[in-house]
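Listed next as structure tokens is one chain, alone, in the form predicted on its own.
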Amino acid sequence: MNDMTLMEKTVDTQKIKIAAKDVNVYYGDSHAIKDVNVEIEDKTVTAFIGPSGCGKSTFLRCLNRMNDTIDICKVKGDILLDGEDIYDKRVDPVQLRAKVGMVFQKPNPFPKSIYDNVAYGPRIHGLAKNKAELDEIVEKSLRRGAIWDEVKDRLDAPGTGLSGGQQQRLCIARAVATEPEVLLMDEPCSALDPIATAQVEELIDELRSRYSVVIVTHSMQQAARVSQKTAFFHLGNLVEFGLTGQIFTNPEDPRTESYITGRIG
């Protein structure tokens, strides 16, 4: 018991990365996201859960302004970035989008060589001043992609010609490379067989001490394993919110707990 409310200290000193408010999503007049609340926090995992079609991944896309690109979408409420609205005019969404990365459900590197794939952003945002320092970038990305031993030989190769696993590795390494803050995964591992969902799950573990990184994920288990805190979606509201051992063993909403013993789903 006290070692859980030692770690339930812990996490509640983290700092807040980001403050959602009163958050509602419309696709045209379909109403997606319903009043959603939620603090996340730095340097921890979040996983989002829930039903397919719950809202978990369309809320993950206002954190990095991704509903933009959506013309029939509209979002509503507040959605605060280190205390600052990321949906105020004067934000430039690219920018934005460097500093909170996404790696998606399907990987998807660039048709271009490793190399450039990794350099792409820094090369964008202007963050080498030479060749030598866009090197050492794109060293360091794939190292923290966990991906650098195994393509460092072959850095002028096509990421397309990489396995899965290698090529969503490649995707996390080409997203820390703009020196982000946050890491949003869509469904990171979905498309992964058993061996390389082990080794992404391996790596955003390492990556929770640099980034705030959020989940979505179709896996309880994977929820379970990976994240601190966790979200349960559903029909588009944010049933519950807490520590991941409370919400899978104790959780405080009926809907929570039909979810996780598999009666709805």
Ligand SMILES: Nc1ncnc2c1ncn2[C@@H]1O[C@H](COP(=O)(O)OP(=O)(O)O)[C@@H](O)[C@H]1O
Given for the second form:
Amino acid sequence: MNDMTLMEKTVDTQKIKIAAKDVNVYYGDSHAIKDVNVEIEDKTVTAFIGPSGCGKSTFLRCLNRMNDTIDICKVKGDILLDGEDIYDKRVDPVQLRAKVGMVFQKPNPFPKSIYDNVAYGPRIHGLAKNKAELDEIVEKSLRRGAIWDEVKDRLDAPGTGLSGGQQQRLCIARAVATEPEVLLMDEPCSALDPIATAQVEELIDELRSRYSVVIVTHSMQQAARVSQKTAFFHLGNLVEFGLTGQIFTNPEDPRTESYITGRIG
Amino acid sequence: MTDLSQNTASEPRKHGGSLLEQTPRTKKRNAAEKRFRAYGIAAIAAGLVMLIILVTTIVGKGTGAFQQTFITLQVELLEAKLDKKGERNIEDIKKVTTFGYAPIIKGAVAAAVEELGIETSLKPKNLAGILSKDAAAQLREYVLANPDQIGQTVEFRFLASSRVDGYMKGRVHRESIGKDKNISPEQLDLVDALAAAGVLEKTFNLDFILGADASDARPEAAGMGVSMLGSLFMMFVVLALALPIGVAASIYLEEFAPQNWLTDMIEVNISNLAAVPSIVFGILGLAVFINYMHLPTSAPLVGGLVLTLMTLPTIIISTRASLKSVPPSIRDAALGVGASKMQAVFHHVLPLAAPGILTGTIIGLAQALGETAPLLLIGMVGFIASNAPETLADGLLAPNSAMPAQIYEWAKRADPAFYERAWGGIIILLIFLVTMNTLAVILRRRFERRW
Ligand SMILES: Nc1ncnc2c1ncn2[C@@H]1O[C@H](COP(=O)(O)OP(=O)(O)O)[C@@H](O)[C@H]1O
Ligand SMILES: [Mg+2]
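Since we've got the form predicted on its own here, give me the form predicted in complex with the ligand too.
Then the entire complex follows, led off by the chain already shown.
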């Protein structure tokens, strides 16, 4: 954790992709997110860390309005994507989710072929005019998901037949196939073994060149390895947000320090 | 109590002594388990015995209905009687009623008796009494279909009367026919002689499966076929209505409806509907479809509508269960790539739930197929002598019966020959039900998914 290279990680200032202002989230009467303000940069990996139940997933799911599917969930405050309020009445969450892709904790490929898994998003959004274009998108996405070489000979095989790590990379390929601008990942490695985790982490680092990536993780090492910015949540509050190196070596808030030194969590 | 506190205060209790020796506690536990297993086996054995009794009774009593006694005769289709003008004009031939055929049949029996050299004191009229009352109609139908055969002598297989058939099957005995006007000992002698000559035979009777019901006096001519079609049209109505309505309702309730007191109430009431006795749906059908909407009585359309009401809750409950069993991660995945809720449901959830929905539907249909009570109230039980419907509209609107209603009707009639047919009908009905349920099980097995 005291790795000196952390401090030297080059961080160029990027333009703000998502800005959250005074966000509060309620599940019925329970107040899950309290006055969170955060700015997420483009072409940057931002990690959300914090003890379980502190609201990381809840906040992440606000960013592509996946919380809309939960009846009792109410979101207050503004979340701006490129300056536009995504909770505006005129916004169709379906269109938003094409721009803000999501990868889930448990790999969840559709029980269909590998090809169809990746092609589904482009198909419903009409991104390909013909089969050749669709083939191209599928190949490009699988390459970006760093899984092309492993599956190129069996695109017709079911996606559910892959190993856990491959499934998760397939899900990432599926998410990037719709040409999103932001990728949200909720503990994408928690169901994977160390080798698969390393592969996915490497992939996340590559994805940074094109997308703004937000990753929820409960592993501090992972946050340190893959992210440039880190946000520490505790009991629904955003306690500290800053450069990853800064947070891990020189936290400002005593709660952050206790967490990264293992006293809460 | 004091023991316990002492125990915990001093050293902890040890688990008995040697492992090779069972403690009384273990012994008791093992005995209880053994007893429970014995109860279980006894329960299963009892169930199996019931099943065996059921199947053997049904098969034993019902197989007879699939066989019928036939008498093969050479019939001279006299032109003088059947087509006086000799023009083979079908309208003229139709004018000859079954009465016109009776003498031809009497002649044929007498000729056969004479040819075989059988001695009998019976008059020709009584000779022909061993044939079914349906014989003349049978022959007339044949002639109308083949008018060119008039003037020729053809070999024809007549149904024997139900008494003769019963005698051949061991249901009617010489001792028991004392007061029976329909059969006499002399006729039975004749039957024996004809059977010995091979003219009279008991063979498989396809008409029992394909034919129409027959009146009280002619049990030997009655068949299941038309009521089977009635059932088929009802199932068609049920499938066409209950499946789309049930699936649409379930998808809405399960995937779209908000969770509130209204949907909770709907849910409870659907479960309640599933438990409503079917006769209630029958009287509802009578009140709404027949008395209020003036749909025809005895029509499979009405029967189908009533059974749809009855089947809907079953389909909704099983559809909701199979939608629920599709893991939420699939919905998340679809929504996550920007599918709309409807796309998520129709592209991903529904195909995965389809086998379960289908299974539930088949089971619902099987239930509806075996249902009799509601049909009582809309007039589908009774002697509905009808020919097989020729058009779809006919099939839906013309009076008809249904398989279980036909069975009930036969069981109700006085002649024991009908009783046998009721058992035979049960075999046919059970074959349908077992096939449908097997199909449901196969579907479930085949598409069962583990996530
Ligand atoms: N669907 C839900 N309904 C009600 N409460 C929820 C729901 N999801 C999460 N919560 C509550 O919100 C809080 C934050 O949960 P979550 O965002 O999942 O935390 P994390 O991802 O950091 O572990 C927890 O107290 C949790 O119980
Ligand atoms: Mg979480």
